[in-house]
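First, one chain by itself in structure tokens, the form predicted alone.
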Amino acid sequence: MIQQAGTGAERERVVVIGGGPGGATAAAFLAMKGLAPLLLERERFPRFHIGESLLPASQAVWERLGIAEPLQHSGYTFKFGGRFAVGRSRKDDEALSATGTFSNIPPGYATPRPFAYQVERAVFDKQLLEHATACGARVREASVRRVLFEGERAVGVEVLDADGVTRTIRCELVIDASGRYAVTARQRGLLELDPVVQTSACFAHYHGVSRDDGALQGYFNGYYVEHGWVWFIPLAGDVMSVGLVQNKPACDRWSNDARVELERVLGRHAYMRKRFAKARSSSKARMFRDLAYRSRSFAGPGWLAVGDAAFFIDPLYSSGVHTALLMGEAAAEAAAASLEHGGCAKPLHAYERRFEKYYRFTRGYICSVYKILRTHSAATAYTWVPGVLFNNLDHPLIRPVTRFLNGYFEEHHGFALMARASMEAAAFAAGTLARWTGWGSWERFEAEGGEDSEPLLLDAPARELPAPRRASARMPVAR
């Protein structure tokens, strides 16, 4: 680090903001390149962060991390596939469910490790962060208040460091890992909510909830409701994530209170009531709005936005934090390759065009199901098709959609454009029926149930998960 003369700047040759997946991922690529960057991260970790079930894809970048191996021994559950269900009735305690194994996939594709984790993020991300360090990269605690721009160029960034003081580090690019702060894209008015994935979330922590037995204990489970999905992540020590993703009208019809809606979608239904016999919370709810959203722009003159910070789909497929750990290692090739060619700007819009190509196919594929699940036919055959007619997934024809869920997103397009196309045809087909005739909708669905089961409403102790972050264009720009 070097004092600039006469100004008092500080001067870098990368700065990356934010110490996630993302962030420490770019951070140690570039350390291991031997540029040593510096991340700025204003969170002390471990801190709580949700995004806990993981992707088999990822177990590439964490091999080229070098720390496969031991996230493999840091007693996670492991995750071996997962099941999506739908309810034939809201009374009725079974469920049309799909399953999908991660090591059902074509010949040759076959990996050391086929499987991911479900994690508890605040250990995870120390983790990462910690191999960062490990491998080079310098971490100071500063909030970063604003990001340093000559016109169009980005030349540094001002910070408010743990001691109060406000410096400022001047470098030659930036690496925007900042979440769903998106420092970048809120300075300079990118960022806008998605218009059609409209969702939110509510999800808490509870002990006792029943598992599958086996290696099925540790399989995603997801619940397909009006308008959206319920989410069951198994942790270690007994904890399961529970939480619940509505859309569009859906969502515009809760109240503030994240246990009180999460909790009466949970007593209403029969099939995930029964897994709370037991079930004790764990911790208080929290709520987010405004999941989707993105930057319109990933990356310009000295500058990348990685992961969250970039632009977030939804947490279906659990492709949040394979995004992040998939960015961060493009973003440091590509700055890497930069700054060898004296700021060069054609890797930054070769990243650009890679990711943004990447959004548009992965957002594309998320939009499609939430239009199967405007109605409950449609989700009925969407889980009907794979779980039953393709024997839960295990078909030839069927095992590139596979690998395209496990993560592999930028593979198979063939195939998922297929199914996409499929997809977009049945959601079509249903909505219009349950226009003309109301059979098929879920307003039947939730009639046909009888009446109205009781929220859990489980006794919630005082411990409480720290607030998320709101990606609202409402929101104040991170100063």
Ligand SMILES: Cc1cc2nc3c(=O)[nH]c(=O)nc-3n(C[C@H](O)[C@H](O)[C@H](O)COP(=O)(O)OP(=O)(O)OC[C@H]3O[C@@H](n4cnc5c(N)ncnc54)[C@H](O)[C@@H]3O)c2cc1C
Contents of the next structure:
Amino acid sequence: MIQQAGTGAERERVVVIGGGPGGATAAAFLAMKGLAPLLLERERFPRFHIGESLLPASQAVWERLGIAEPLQHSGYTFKFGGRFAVGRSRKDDEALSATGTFSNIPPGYATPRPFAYQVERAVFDKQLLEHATACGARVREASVRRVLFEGERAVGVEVLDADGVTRTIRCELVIDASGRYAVTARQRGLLELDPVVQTSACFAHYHGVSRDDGALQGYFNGYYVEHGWVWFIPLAGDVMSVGLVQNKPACDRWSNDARVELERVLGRHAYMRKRFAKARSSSKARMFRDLAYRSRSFAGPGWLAVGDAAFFIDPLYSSGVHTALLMGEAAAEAAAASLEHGGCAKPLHAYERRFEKYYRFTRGYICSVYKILRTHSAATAYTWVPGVLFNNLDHPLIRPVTRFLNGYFEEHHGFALMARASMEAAAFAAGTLARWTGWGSWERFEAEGGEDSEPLLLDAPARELPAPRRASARMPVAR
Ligand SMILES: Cc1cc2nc3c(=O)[nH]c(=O)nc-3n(C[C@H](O)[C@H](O)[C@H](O)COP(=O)(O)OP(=O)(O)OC[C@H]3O[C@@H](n4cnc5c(N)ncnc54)[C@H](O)[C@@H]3O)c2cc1C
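Next, report the structure of the form predicted together with this ligand; the form predicted alone has already been given.
Complete assembly follows, chain above in first position.
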């Protein structure tokens, strides 16, 4: 049944599409400003979502949201830092590593809680959404079919409600936080894939993967591999989230079997393989293709895009949720300012400018990292410099790196430009050497490890988790 626009259409001031971290944050801040938005979420929470490692810079947003204290007591794994490693040889049990500890964040940036969490997103997202409701947002289970436009201005949404009826909701402002579904950008033909970061990921949960002791047990662990990296994210209850991200051309060689591709790489490297001695898999494995994309516009008359609905670059520095939180808060500010001045466009433009700059800056850095990851020798240097030369980033000269890598992206444009220049130079030199002599290439690293005789391939769990409803793992390309 379709209820047509015009007569009988519901009216709201602000509609938020999506109840992930971006939408829940925008809705909570709007409610705190007395604007009590209507948030539309298509999934019934709790639901699976990837994106489990968070950043300490988010603590500042959580303090302002009034949820920092409850989050601390919710049983998530405490994350006090991260370690990135690269193997000297595939047969070595130990890999060269660089550890970044949040206690190295210089005073002035550290919040009262200088740590982050590793979270099961089903639980975390539900908690954030319930907080938004407690702040005064109204949440409704409904799938947004399309955003309604009159000329260039967004004037409402068409939704499919849980009772199967299609309804029209008119509003003054739409905040699109629909994640990779990117309702507005898709509808307007604004989506484009990244030409440099062309990564894909496969990931799964395991029980019994070994962890470090003490505070280190909650650290994020990353291992650089050919054109990419592997994540180990320790969740509560002895669950380890493990994922593989590879850029082209490496991911072009993948089959469609996520478990095979993930466990082949884990099994090939002794320093990862040994962590699985007592492991068993505890979830289905999933694969996402084409991770990096953007909308050509993050805002327009009557609408704003937040988090993944605007862009996603890469999971490498665990910045997705933090970015969604920052954008959610800023979108609430911009929406409130715009409504206060009769729908004025200026705050929306300012929002778009701020995050366009944020996007270009963080993307530039990530592009340089993937250039570094094209050769084993450059990846080794990228680990050796902070790990050995700068004593695990604990050096006054390199502390901006710790700050930057923990979410203070906007504050460090100058530093990152310098870091990028040196990374690009190193990547170019290592790449040229590898092309001419083969020295330092991933091909040589792989060949020196001998035959791939023992792939890991753990048994699939007897009962796999159901796939999220109506979710399509593949990022559709804008046409
Ligand atoms: C492989 C991979 C690994 C990642 N790892 C990390 C990590 O370790 N740390 C990190 O911080 N980030 C990580 N990310 C990124 C992170 O998952 C996202 O950046 C983050 O979830 C973005 O939040 P969001 O609120 O913008 O979107 P989402 O969390 O995706 O929320 C969007 C919501 O909108 C709803 N929705 C969609 N369409 C509609 C519709 N039409 N109507 C109503 N509701 C709708 C969806 O159901 C969903 O609940 C990773 C991403 C990938 C792909």
